[in-house]
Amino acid sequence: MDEIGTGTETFDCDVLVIGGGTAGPMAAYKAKRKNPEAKVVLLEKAHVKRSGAISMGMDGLNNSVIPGYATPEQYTKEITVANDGIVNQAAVYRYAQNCYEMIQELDSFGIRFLKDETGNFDVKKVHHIGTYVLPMPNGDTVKKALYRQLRKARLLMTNRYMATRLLTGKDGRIAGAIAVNTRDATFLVIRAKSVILCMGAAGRLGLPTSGYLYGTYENAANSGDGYAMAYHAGAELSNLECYQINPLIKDYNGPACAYVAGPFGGFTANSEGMRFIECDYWSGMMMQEFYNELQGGKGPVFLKLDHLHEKTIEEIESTLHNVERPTRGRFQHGRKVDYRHEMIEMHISEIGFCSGHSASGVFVDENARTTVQGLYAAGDMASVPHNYMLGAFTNGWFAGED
């Protein structure tokens, strides 16, 4: 596999993909598959094998639109309602029409999804109306499987380079990017005919209000640099007022994942041990209900699993501690807390931007195009609401092939 040598001052390519997390590798892979003769470069500030918000992988797909369980029309309606009608339905609908094909392709890569005794995808119901959650028993192998496909495609990958600024021509069209090596501070100028931004969310806006460095739902390395780079290049931003706030495990950088425990009988409870969340999972009203409970004197709020059978808790632990956040088990062990004997205290995250869990991002159309010619965006930093990991893969596909 070819690699860009350290110390190279300038480099020319056809397609530059910035971000090696979820959307980026898929965008690069699809661009190379569409035109094998094209010079496609994937730029990552860490290492493509283990990077981005998902690091190794994920425990499941939150928004899979699979025939027999949900329709594109139903999904588009639910997302529209969840976002109070402030949504580009064309982008949501195209995702909903094509995400099942993406699931099938990921399955062919060796990423194993939960299936029933007939061999069909075993989709779980978490939302009030549609059925969208597809568990992934070996979700921690997502990045490994994807990396194998990148190597087979023989596209150019360069790790440890962090993009800092986009380049544009006199006509305003995208022209490339500037990057700096995170190990030796070498600068690299990449001239490109097209650029695809897949740089993740803005995990935190400013210093934490708590006064200590906890409280991020997203990967703490997701600093929002993609938003800033797109803005300085002239790209339109969208729905920033629809920022992200989510429930966390108290004092831990990571989600509570009550939705993961939901199909097994777990739930979010107040200090009296009572269930209180009434709205749908991806509605912004969930955090309002959380806030109301705290203000009403029924806090703290907890993740409640202590009423479940030992075997059920072991299954939930396997997902939460081995796939979703490997550090979570060590954190809880250090705190001497156990799902079996007590409820786990939750807290509210810092404010962030993330279309993957809300709607705030760089504006894109149904082809993942931004308002700057030649510039695309996909994943958590693009404005397709609630697109999660599967949306990152699917919209990365659209960007790469366009």
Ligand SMILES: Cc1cc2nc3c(=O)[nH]c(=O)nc-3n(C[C@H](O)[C@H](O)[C@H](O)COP(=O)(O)OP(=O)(O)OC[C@H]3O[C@@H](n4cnc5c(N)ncnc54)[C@H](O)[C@@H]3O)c2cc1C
Contents of the next structure:
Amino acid sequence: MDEIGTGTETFDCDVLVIGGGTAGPMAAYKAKRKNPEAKVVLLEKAHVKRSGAISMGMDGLNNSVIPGYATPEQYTKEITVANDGIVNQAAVYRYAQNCYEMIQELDSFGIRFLKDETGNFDVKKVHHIGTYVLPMPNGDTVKKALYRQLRKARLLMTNRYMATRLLTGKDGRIAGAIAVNTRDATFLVIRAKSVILCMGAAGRLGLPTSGYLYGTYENAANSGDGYAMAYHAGAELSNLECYQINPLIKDYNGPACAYVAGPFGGFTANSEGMRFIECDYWSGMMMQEFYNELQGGKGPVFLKLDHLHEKTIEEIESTLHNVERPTRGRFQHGRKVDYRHEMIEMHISEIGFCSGHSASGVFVDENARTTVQGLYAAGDMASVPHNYMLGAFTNGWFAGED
Ligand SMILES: Cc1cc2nc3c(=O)[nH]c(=O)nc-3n(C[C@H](O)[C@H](O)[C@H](O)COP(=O)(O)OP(=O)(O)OC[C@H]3O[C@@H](n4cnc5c(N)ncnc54)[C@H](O)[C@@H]3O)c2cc1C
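Just the form predicted alone so far, so send over the form predicted in complex with the ligand.
Every component of the complex follows; first up is the chain already shown.
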């Protein structure tokens, strides 16, 4: 694996992928696999080995469409209904048709998914309708497994470069990008025949209700650079009114994860300890119920686990404190909060743009193409709704191969 050395001022390549989190590595990997002669560059402002939303905390594939459990048609219908019909169905359908192949490929990378005794994927029902959640007992190892594949593919990766602007030609076609080295502030101009934007969600647009600066649900490093750069290059954005807000643990940079505790009997409760949310899985409806409860004077709102058996709590702790976020256990301990004896106070995150969890993104078609020629987008910043990690991988694949 090579790096563009610091001090370089200009660089030419065939495909420039910006953002080395989830969609980006897959896009670069697929582009290189399709055309080994092509010069493919993966540019990341942190370090590809540890960066992005999957560097920690994946407890399952939220939206797997696996034969025997769900069909592409059923999935597309559900996403359409969930988005009041304001959705590019072709992109959702293509994802749904191909994500199973992606799961099999990830499985071959050594990423562990829950399987039953016959060796088949053991998919769980967590959403209102449909069965889509495939648990990952070792969700914290996804990035490591992916990074191993990138090394094998001998991709040209460059860390610590933050892209700031896209370059376009007189004809409006994409021509490359400008980046700044986050260590020595030198600029790099990369000329590219095509550019794939995979820079994640736009978190940190404001403060959460607690006023706590880092109370963001999204990966705190993703602050919408991709949205802004695409917009300045002339790309259409879509569904920005479908922004997202999320329940967080108060004063902690991380989700409360009632949906993780749900299958074990945990739930979101009001100040009287009563359940008021029909389904703890994230949806606009769930957030509306949350908001109504606060407005109705029954807040604050809590994650309630104190009624559960010790063994069940241990199991939940193992997921929340190991797979989900290792800092969470330390945080709760520091606050002297024990799930066995008290409820955990939640707050609402700041507003964010994220197609991965809601619907707002840079508009893309079913090939991950934006409205600017030669410019692609995949993952949380592209407009395919409720796409999560598997969508980032699958659409990254489409972009890389196109
Ligand atoms: C707390 C949390 C828990 C989640 N849990 C699950 C789960 O259990 N299951 C599931 O399916 N999905 C889950 N998701 C969603 C899933 O992780 C995301 O949808 C997916 O990983 C997004 O991939 P991405 O490539 O778009 O963004 P990321 O993986 O975040 O990658 C974006 C990358 O771009 C880089 N970058 C940003 N700006 C620049 C720039 N200007 N220049 C260079 N690089 C830049 C960032 O450093 C980062 O590495 C979770 C998300 C969060 C936040």
